[in-house]
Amino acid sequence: MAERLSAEARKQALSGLPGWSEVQGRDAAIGKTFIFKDFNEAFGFMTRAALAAEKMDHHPEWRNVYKTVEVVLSTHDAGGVTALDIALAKTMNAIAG
C-alpha cells in the first residue's frame, strides 16, 4: 500500500504541479480543473489519462462537462494523497500540454 504524504510533503509536491491545489472540504485530496478548446479535446485528454491511470492501477475521480474536466486525486486505501497521486497529476499535466 502507498504511504500517505504529510501535509508538508503534499504542499511541497503541489509547488511543482502547475494548476493543482488542495481540495477544500476534503481531507488530503488534490484537484485541478482542465479547460480545453472543445468537447473532443476534453474527451481525448480523458481517454489518454484513463490509459495512463490504468497502467498505474490508480484511478482519478473526475467529471466532464463539455470542454471542462474536473479532477480530484486521493489514494483512498491510504486515506489521502500519496506519491501515486503526484505521479498521476504530473502525467495528466503532460497529457494536457
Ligand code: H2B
The other form holds:
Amino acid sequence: MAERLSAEARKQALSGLPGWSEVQGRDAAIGKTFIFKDFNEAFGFMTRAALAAEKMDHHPEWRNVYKTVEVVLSTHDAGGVTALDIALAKTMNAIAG
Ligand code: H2B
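Could you switch over to the form predicted in complex with the named molecule, since the one displayed so far is the form predicted alone?
Time for the whole complex; same chain goes first.
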C-alpha cells in the first residue's frame, strides 16, 4: 500500500502542483477546483480523468456543477495523502491542459 506523506512532504509536492492546496477541515487531503468553458469541457475532463483514475485504481472524490469540477484527493486506505494522490493530481492538470 502507498505510504501516507508527512505534512512536510505534502507541502513540497503541492509546490509543484499548480492550483492544488490542502483541504481545510480534512485530516489530510488535497483539492482543486477546475473551471472550464462550459459543461461539455467539464464533462470531457471528467471522462478522461475517470479513465486514468480507473487505470491507476485510484479514484477521486468530486462534484460537478455545470462548468465547475471540484476535486478532492486522498488515499482512503492510508488515511491521508500518498504518492498516488500526487500522481493523479498531476495527471488531472495535464488533462485539463
Ligand atoms: N481510491 C482512493 N482515492 N483511495 C483508496 O484508498 C482507494 C481508491 N482504494 N480506489 C482502492 C480503490 C481500493 O479500494 C481497491 C480495493 O483497490
